[in-house]
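One chain follows as structure tokens, the form predicted on its own.
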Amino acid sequence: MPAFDVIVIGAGPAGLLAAGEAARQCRVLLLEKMEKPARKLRITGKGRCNITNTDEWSAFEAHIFPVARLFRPAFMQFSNTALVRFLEEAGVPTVEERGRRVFPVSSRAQDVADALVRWVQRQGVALRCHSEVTRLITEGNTVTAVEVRHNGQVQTVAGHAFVVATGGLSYPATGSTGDGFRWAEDIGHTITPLRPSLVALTIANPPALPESLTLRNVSLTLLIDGRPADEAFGEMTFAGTTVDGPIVLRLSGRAVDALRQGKRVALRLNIKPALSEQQIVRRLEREMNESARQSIAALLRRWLPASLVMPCMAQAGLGSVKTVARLTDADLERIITVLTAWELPVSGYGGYERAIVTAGGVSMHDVYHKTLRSRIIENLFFAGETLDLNADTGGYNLQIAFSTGYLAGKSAASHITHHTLRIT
């Protein structure tokens, strides 16, 4: 008789929720190959941890990819409001900030991770770190055991149900090295192509800017083969040859996919999205008439951060034009284009070491959506980033982890109960 009913592999947010929920009914072993649980969670959101987003499902689903309805059963089982209530009860008070994003009041991701670990231990989960699962042992259409390397020794641990919550490939230093994808594929599951998402983009021929320049309240339009594909408004950062920041991350998923398909990708930057082109023209003409002798640089400093003035002049081809009085209609049109439609060709993207999440994974068509049980292996469940689910920034990805972890753990425990009833 196995010592444990449910074995959960991976102690990130999905694995912790799965283990704790399953432990309400079963004996649970939680295996983590790193020295401590939730390594990636402890650094998420630049250490602040954007836990979730308080959008209603009707708005929430627009931020989930590739098919939001496949995530809906998990969300309805453990929603954003349920998650906030759960954390409050676990000793992590939360606060809602701009964009309906939820953070711990302490602004410490560490507090969220520590509270989850304490919770699973109170639930009676046996947590073992430094325990690397090397393979799943199957017999027919069931997993019978896992092979585990612990303190240099390999042992086999048997169980009745298994939850794979090993994460993706993002931030591999935290232990996310794609183990679950390999195991799933080895036993017959389809792995949707893996790629970095929520990642910085590389710009071809970047403008000569300071080492780091942040622009706020700007808009970016993603162009694929010259056609607008998506748009985002907010904050972005130029950093050498790359662009980063919330709105770049928001567009990066589709940009990465298009680049991988060999398509032309560019970002169209509107530095003044609050003004129409006509308003910009009228204001520029007024300022030019008021002071025709001023330099072009002085005029643009009224519109732009000082460090962006010379790059904009270069982009508009105004290097030889010294004063406003010498501007032609064509010069004015180029200035307006730079202010409202500065095109930045995208040549690449960051790797997994900088990507916030991994897109792709175990196909959602290979699992039952209401339980997250494999359609191929009857006692195997998947949760978190191992699944082909990802989302925009704003707390949506962590909600995926928590909701799928909860559902997988609950379903694994139910599977044990039904299995026992069938035997008896």
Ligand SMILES: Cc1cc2nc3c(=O)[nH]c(=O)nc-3n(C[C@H](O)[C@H](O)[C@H](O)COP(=O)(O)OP(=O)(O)OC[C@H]3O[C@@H](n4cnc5c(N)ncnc54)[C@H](O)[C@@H]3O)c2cc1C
Second form
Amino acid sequence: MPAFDVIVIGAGPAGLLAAGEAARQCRVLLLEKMEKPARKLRITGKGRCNITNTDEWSAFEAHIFPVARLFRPAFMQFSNTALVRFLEEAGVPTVEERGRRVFPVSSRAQDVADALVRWVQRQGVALRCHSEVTRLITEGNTVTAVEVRHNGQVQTVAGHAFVVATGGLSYPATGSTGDGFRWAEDIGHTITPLRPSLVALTIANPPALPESLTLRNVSLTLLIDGRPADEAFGEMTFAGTTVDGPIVLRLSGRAVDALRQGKRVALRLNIKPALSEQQIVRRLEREMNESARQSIAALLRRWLPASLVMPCMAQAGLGSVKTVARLTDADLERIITVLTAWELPVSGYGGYERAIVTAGGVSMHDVYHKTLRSRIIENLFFAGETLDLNADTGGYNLQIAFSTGYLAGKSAASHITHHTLRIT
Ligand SMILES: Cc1cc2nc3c(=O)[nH]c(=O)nc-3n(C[C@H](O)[C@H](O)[C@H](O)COP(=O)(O)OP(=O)(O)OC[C@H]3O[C@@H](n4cnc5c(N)ncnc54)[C@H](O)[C@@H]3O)c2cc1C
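With the form predicted on its own in hand, show me what the form predicted together with the ligand looks like.
Below is the whole assembly, all chains and molecules, this chain first.
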């Protein structure tokens, strides 16, 4: 007779929720390959942890991909409000900030992780770190045990139900190396194409862009094959040949998909979205009249951070024109274009090392949405980033992990209870 009823693999936010929830009804073992649980959770939100977003479902669903309605049953079982209440009870008071984003009052992601670990331990979960699952052992359509490497020794641990919560492929140094995808595929599940998402984009042939510059209150339009596909307003960062920051990340998912389909991708940057073109023209003309002998660089310095002046001049083809007096109408036109519609061709994207999430995963068509149980293996459940669910920045990804973890843990426990009733 196995010592544990439910074995949860991976102690990220999804695995912790699954284990703690399952432990309300049965004996649970939580296996984590790293030296401590939830390494990724501890660095979320730049160390502050954007736990969730207070959007109602009708607004929330617009941020979930690829098919939000398949996530709905999990969200309804453990919603953003339920999560906030749960965390408060677990000793993590939260605060809502701009964009309806929720953070711990302490602004410490560590506090969220530590509270979850304390909670699973109070629930009676046996948590074992340094325990890497290397294989799922199956018999027909059932998993019977997992093979675990612990301190150089390999042992087999049997259980009645199993939850795979091993995360995606992004930030592999935190322990998420895509193990769950391999196991799921080996036993017949479809893995939808995996790719980094919420990731920096590479600019093709940039005119010596700044090594480190953050622009605030700018707008970016994503162009796919020359046509506007999406738009975002806020903050972005130039880092040499790459662009990063919240609005780039927000557009990156669609940009990556388009690049992978061989489409032409560009970002159109409006540095002055608060001003109309007419306002810009009037202001430029006034400033030019004030001093015709000033250099164009000095003029642009009034409009742009210093490190962006030369790249802008290069982009507008103004390298050789020295003073404002020598500017032609066509030059002025090009300056306005650079200020309001600077087109940055995108040639690539960052790797999993720096991607916030992995898009793709265990197909949602291979699990029952109301339980997250596999349609192929009768006692196997999936939770978190292992599933083909991902989201925008803003707290939505952690809500996916928490909601699916809760549902998978609860379902695994119920599965055992029913199974035990059937066989006794
Ligand atoms: C830098 C960064 C910042 C982020 N900030 C935010 C944010 O503020 N808000 C937000 O909503 N989302 C954020 N995210 C995304 C969010 O962290 C993830 O979506 C979430 O952690 C996924 O949870 P998970 O439990 O599914 O997987 P993970 O957190 O990846 O956890 C998986 C766990 O499984 C373990 N594991 C893997 N393989 C094995 C194995 N073979 N045996 C045993 N254990 C194994 C891993 O070690 C890991 O502990 C951020 C991500 C990154 C990288």
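Because the structure is a prediction, the values reported are computed rather than measured. Take the two forms, superpose them, and find the largest set of C-alpha atoms that agree within 1.5 Å; that set is the rigid core. Positions refer to the first chain, counted from 1.
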**Message:** I want to check Asp186: does it shift between the two forms by 2 Å or more at the Cα, with the core superposed?
**Reply:** no
